[in-house]
Structure formats: structure tokens, C-alpha cells
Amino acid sequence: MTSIGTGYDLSNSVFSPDGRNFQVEYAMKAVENGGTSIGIKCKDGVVLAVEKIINSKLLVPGKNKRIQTIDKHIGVVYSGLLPDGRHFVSRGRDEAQTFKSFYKTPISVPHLMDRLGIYVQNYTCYNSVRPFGVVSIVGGIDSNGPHLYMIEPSGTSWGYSGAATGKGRQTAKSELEKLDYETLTVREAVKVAAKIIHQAHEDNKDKDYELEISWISLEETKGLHQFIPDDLLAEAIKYAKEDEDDDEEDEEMES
């Protein structure tokens, strides 16, 4: 079968003869053009991080946040089209608020993922809409402990110990696979996340980037999703750059 659309990519609600939905595949291409986002589930919480590419020197530092809060105990980071990501977050907030007003208790992370997965999947079923151009990594804590999920444009959601998406996802995944999630704490994971984002930025090193990191932990944030303190962020960035300098020195000695 041919690997190009040949007419089957004109509609969002039609499969090709070999069972592919080309509009969903094209949405993934939009995600691959975005900055790298990662999530790490630790023994005591979750850490989210994103490489926010600086496309213009006129942008105000610290604005246009890419990590957002869905509920007090749930955060999200995404790669791809920013307006689609904001729409996804808005829907997540609606789901969380509706659940809390009806059941008088905060929504659990797995239940929220089920609801959002259904919502995203609906955008692949009708000809009048297009799929979401984002892959979202959602992390949170509930009565069952920390959770980390990733939702794709198809509506598929999986639970992860470590997740990565965006342009440098392959580099990030390779580093995430080396971690021991049973012993890793959120404070340690903050430095690890900064290092992984710095390494993944090599795929887009012609542009500067701004690092955003947030965490959710019963010990560190009392179960709330928050951005890490500025001093810890500066320490993590310093750690990532120092580690890179050490690697370069080792390479020079070997050569």
C-alpha cells in the first residue's frame, strides 16, 4: 500500500485502504516540530519539564507558560500547537470542576484521563473538525499516589513512569530509560529533567530556549501542582550545563 494520502487524507473520518487515518498522523508531525516536553514519575511525586523555544528576542522572559494547572493536584505540559494545548487544558479544567461540583471530591488522575481521552478521540471521528495538534503529558497525585499519563492526537492515553514528546523525544526517551523510578525523588528528578531537556535541545541548538519545570509532591508542595522555586531552577540549570562541560572535557582527553 502507498504511504501517501492519495485522497484519503482529505477527510478526518475516512480510513485509507491499509487502515490509516492520515489526519492523525499529520497531527503527530505538528507535535514533532514543537519543543521537547518530558514527565517523570518519582516515588514521592511527579516532575514536568519543557523546552520553550525562544523564537524572538522581543518575547518577555517568563511569560507564555507552557506548563499549566488543570486542578490543584494535576498539572500538564504539551508539545505542538499552542492554541490546541490551551483548548485541551480548558477542557480538562471543565471536567475537573464538573466532577468536583457533582461528587464533592477532587477528580482522580485516571478518571480525568479517561474523560480527556474520549474528548480528544471525538476530534478524529468527524469531517467538520481536525485532530488536536498536541501531545499532552499529564501528571498528578491522588489517594492512590503519583500518576503520569500521555495523551496523543488519536485519543490514546497510556500510564508512564517517564514520558517524552516533541522534537527531541528520542534523545529524552533514551535518557529516561536509564532512571530508577523506584528510588528517585522529585528533588533529584528536577536536576535530571533539566539535564535531559538540555541534551534534547541539541536537536534544535540553533535557537535559544527557556526551561520550565514544575512538580507535584506531598512532601515538597503538600500535594499541589506548582512551579519549582527560582533558586532550585537556577541550581538545576547550572547542574545541566556543568554536566555537559564535563562530557566535553572527557571527549577532548580521549581524542
Contents of the next structure:
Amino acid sequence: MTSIGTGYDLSNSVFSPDGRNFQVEYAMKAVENGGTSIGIKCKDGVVLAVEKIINSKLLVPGKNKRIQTIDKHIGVVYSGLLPDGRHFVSRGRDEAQTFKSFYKTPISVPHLMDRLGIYVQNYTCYNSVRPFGVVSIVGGIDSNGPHLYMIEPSGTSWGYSGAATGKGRQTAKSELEKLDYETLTVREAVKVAAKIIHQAHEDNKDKDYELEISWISLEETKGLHQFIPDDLLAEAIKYAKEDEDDDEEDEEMES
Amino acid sequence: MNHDPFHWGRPNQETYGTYNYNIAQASNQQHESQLDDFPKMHTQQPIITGTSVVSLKFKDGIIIAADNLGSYGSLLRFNNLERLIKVGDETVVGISGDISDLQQLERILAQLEIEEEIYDSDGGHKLRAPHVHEYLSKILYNRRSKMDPLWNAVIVGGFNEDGTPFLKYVDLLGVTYGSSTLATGFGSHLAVPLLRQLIPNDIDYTKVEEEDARKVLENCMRVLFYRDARAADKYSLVTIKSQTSESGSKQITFNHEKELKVENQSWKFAKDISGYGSKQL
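For comparison with the form predicted on its own, provide the form predicted in complex with the partner chain.
Let's see the whole complex now, leading with the same chain.
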């Protein structure tokens, strides 16, 4: 394998002469090959969805969940190196618990994101560690309403209305840009999310996938982060595939 | 002058004699001989207290009740406390005794629920009443073994793995027992005999209808309000039922009623009471 490294790519905490940290950029590369994850912030809550790539037919369907819960009111989904993601979630749970044991009130989403941003950024500062190989999308509801954030290996944590990462992120992002976040409800967004993941799967078509969707809403889940009910998931999958069939028919008609 | 840094700032040896090193080693720690003067303090009595929790099994589940009063000694200090705590989907914990320790237990149980039910639960295991009871008994026994008890008596109600009703007690000593009729504190003297009229033998709960169980429990709350000076007539009541739906699947309903009132009070007996209060013998 030919290496075109310029000598500044073997260590964290070292800038290249043009001011880049290559290890962080390589971490982003690891993410770009992972299954697509998306998050949608609606007027009444947040929806998270992931395209779970099935690497073996021996895996039990419906198990090995990819969407996790940090605290009752906060959910997270990520693309990239899954063990890194699980470590990230574990740290998030620690932060949420410490906060609660100190202040006897659930942590707010922006505050948790500040803390996790600092944690992730620390892994870009020392040459004895490597940055996180995940981009995480975190959604939750607190006293200020719904929040959606995305954290990158560099430690940047920004708030979004719609966020996408992983292999199909470009397709997903262009679909997310079409949504009206002021009027969208979580119940509608579940279907939209299923459809977007289905479309984004075009970029990874050689492998099968399973759809996982969770939501947090005051009306639907009393402010708790939960997987959507089975019947709603089935309905969403049907909706996502129906539309695709229409497209294919249209294409056939045109040709 | 002695220039050794270890002797800086010390009184001149010729003038004041040999330096007393005990002064330099004086610590802000308590001296061993003083330890007995003021021992480390542990909980020796409850402060704000909640009185009896009363509960029983019936054929489809359990009912449990506790009033909303927090007493500061004999002063009825708070009248809006909730002493029945929901843990997971189908378990209730009723707590009597010290209210600050109740609040501590509430936080511990919330943490247990998060760890067992919220984190990565892709099915298979469920947090049920026997687990909650075992966990609480370990906490309470551990604390009493440190001579620093959580000053409570607790009743845990819910369902076993096999779907049968579960009702068990644990207290500040770590003592546990289970029964179809359970009460803490004053209730174990006043309410349990009334409950046992409905359920004479432990297994008889399978013949008891919910309405009858509820009626007896309401009566217990009334009798307790009459005779327990630390009881109030405002209370909460939890009913947990397991019902088989038409499709054959079991459905568990958790019903938490708040701000119930002790109905049909009759104070006729009061005129015959004498010997204290305003009416002297």
C-alpha cells in the first residue's frame, strides 16, 4: 500500500504545517463507512433512526440494538466504530448520573453535550490515545423543549434541526433539508425517517439492513426515550418501501 | 542561629531549652483519648415520619395504601407526602418511617430502574417486585450492620416471574417476611387483624375479589385514622392487576389514586373517651 503521509499523521496533538490534525480527519473516515444514522428534531420531540447493516445472517433479528439511552430523557445513535460508540454512551451515562446525584434534577441536553464535547475533544490532545471513531447524534427533551446535537471526533458538538452521519449522509442530508421542522410532529417524522434511511441505503445496497427507530416526545412517550412500537415501525417500513415502488414504477413508465 | 531548615522559626535552645517536638506534630485530628467524648453520630431516631402502610393480595393482584402525612414528633408537619413509589412497570414500594430516608430510597430505586430497565434493555429480563424487595433488603441490612440504619419499614408489592401476586415486607433491621396481608407500624396491630378476617389463611387471597379487598382496605384506613394519632384521612392507593385479555395475553394495569379521603367517618365513640384531653375524670 502506498503511503502519502506527510509525516504529521501518526500522532494526535501534532498539527501539520497547514494547521490540520490528521488523526481526527482519519477518524472521520472511519465514520464515513458506517451505517447511516439520522436525527430529526420536531416541534414536539425528537426521532432517531439508524440503518443497521446485517453482517451475518446468524445474528438474531431485532436484537443487538444500536440506539441507546443515556438517561430517561436522552437517546443517542452513532455511526462508526461501535465499541467507541458504546464507550461514548457509557461516559454519557456517567455524566448524567453524576449530575443527577449532585443536583437531584435531570441533566439538560445542552449541558450534557458540553460535557461530552469536552470529553471527546480530550482524545485529540494526547499522542497516547486516538480520537473517537464515531459521530454521535444525541436527542432529548428537557425543560427547554426538544434538542438535537451531533458530536464529531474533533469534539465539536453543534445543535441541529436535522442531522445525518455515516455512509449515506449526503443523500440523507439533502432529504432532511426539504423538511419543515416548525410543523413536523414526531409521529410524521417516524415515517420520514424510515424513508430517508431507506433512500440512504442505496449507497450501501450490497448489504441487508434492519431499521431501528426511537423517539422522545411529551405527548407520545411522556418525555421518555423509547423505541417506537412494533406496529408503528411496521407501518413506517411499509411507507418507506411503498414510495420506492412508486418511484420504480415511474422509472419503468418513463423508459 | 541554627541554619538547618528543620530548625527555622523555633525558639532558641539556649534560652528556652530543648524543643518539644509534640508541638510541631500537633494535628487537627482528634486525639485518641478524646474519641469517647464525642462519638461519630449515626441515625438514632427518625425525625419526620410517615405512619402505617397497609396492603393485601387479591385474586388478580395487590392493593396497597398509605396516607400523605409527615409528622414531626406529634406535630402533623406535612400533609402532601407521597409514600407509594412506582418502580419499573408493575411494582410498588410503600414506605413508612423516616421521610428523609424515604427520599434516599426513592433515589436509589430510581437509579435501579434506570440501570435495569432503561439501559440497553432489548428484552428478556424485567425488573419485578421480588428483585426490588431483595435489593432493598440488602441495602437496609447493610446499613443496620454499619449501625447506621435507614429508619424505614417497607412493603414491596407486584408480581412474581410466574404472574402470581407478590407482597413482602422489609424493615430497618433487614428483617423480611411475606404474607397475603401486610402492614407496617401501627397498622400491623390495627389493620392486619381486619385484613385477616377477609384472608384467614395465606392462600385464601385467590378467592378474594378486588372490590372486597378494596372495601376492607378502606376500612383499615378509617380505623387507623380513628386510633393512630399520627395518621391522616388523606391517602393514596395503588392497585396493580394482572388481567388476561380476550386474545389470551396477560395485561398488567398499574392504577395510582391520589388524594383519597377516609369516607363515612363516625366519631360517636369519642364522647365515651375520658381520662385525658379537655375532659378530665
